[in-house]
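Take a look at this one chain, the form predicted on its own, written out in structure tokens.
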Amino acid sequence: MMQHELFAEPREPLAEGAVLLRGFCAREVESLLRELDSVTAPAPFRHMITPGGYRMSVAMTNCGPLGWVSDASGYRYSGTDPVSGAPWPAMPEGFVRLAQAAAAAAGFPAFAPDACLVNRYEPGAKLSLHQDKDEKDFRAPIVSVSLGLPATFLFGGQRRKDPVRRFRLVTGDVVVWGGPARLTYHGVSPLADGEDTLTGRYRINLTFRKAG
């Protein structure tokens, strides 16, 4: 049984099909970071290049059967790490349990993620408004876990020009969006400087998806 199953966390609805689960995995942050070491040792963080030739400010890696990659050929999922040529590291068991528990708590039972994107933000790094649409279908939700430094999460609408709301996320918060909200535009404002006792001057974001 995971720690968060013993407590009731505040639920903050964001839209139909989207919810912010505050503190959902706050008691598991240390164990999640320990498990992350098994991912970043064989597949270190790197700054990918966009199809337009820009270096992403967010460093990233992946775990699970599929990993998200970006280069001159475009955005896509791949079963192998383009740096090493090896399969992506296995998704740690604690990651899978957390993703499934958060999805179920948000109303999406039987979530079976096959990709976990791991983003590492340093002060000034950001993620522009975008939709997650490189997956084969959109029936499964997105589960996004915040670890380390706080961040400002941007949550818009189905069109890029729709109004954007801002939510402060702290370590242990989880955001889930699916169903009618699955293609919502979202992003992260430039990360403010700070120091976290476990991650130092970084924010780590785990994003679980059913990509294949």
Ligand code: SIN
The other form holds:
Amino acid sequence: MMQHELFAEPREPLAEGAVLLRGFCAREVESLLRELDSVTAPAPFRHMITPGGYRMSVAMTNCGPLGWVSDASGYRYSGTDPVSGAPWPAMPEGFVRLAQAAAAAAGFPAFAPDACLVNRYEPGAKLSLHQDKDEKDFRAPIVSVSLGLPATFLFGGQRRKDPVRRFRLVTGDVVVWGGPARLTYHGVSPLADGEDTLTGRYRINLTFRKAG
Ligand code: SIN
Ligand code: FE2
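Moving on from the form predicted on its own, kindly provide the form predicted in complex with the ligand as a structure.
The complete assembly is shown below, putting the previous chain first.
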């Protein structure tokens, strides 16, 4: 077997409009996590409640002009953190640069995210299959960045009943889906326990969107 066959192709098309960019930000993981501290100090991770009354297993916070929130009255974007009443912290510069670079690499130039949802998974935490559809228009892609412990990402189709493929995402991987793939059903399997040198027993996911 030739050496390069031992490694997965760094750019893996998932569907028309969707691509997995393996290791796209592998060299920036440490600095991204450092910048994340400027978000979680004023806006700590919290477990939101679904409209149905369940506590989400994934802990969340946000940065940027808009943040995704869930409570008894539903899912929506809000300019302020309901815990502090203050605007969400600014999106760190390294976050914005990475989101734009990944979107461009996936064929979506001029991506201008106004929302970054930060998800923190502990062992056992999961995100059921869903579509990202609380945003005002679906022309902009979703840019999803994986940091820390590996996860199994579920990527289905445009209908809930479509077959679902599984992809292992590791720290530094970025997935982008937009255009015809913008409303693809996706999710994350329960996180396996492990130890990452930078995040410990957590996986962190940054999801960039144009929400407003
Ligand atoms: C999400 O769908 O908001 C997060 C996906 C992920 O954690 O990879
Ligand atoms: Fe999502």
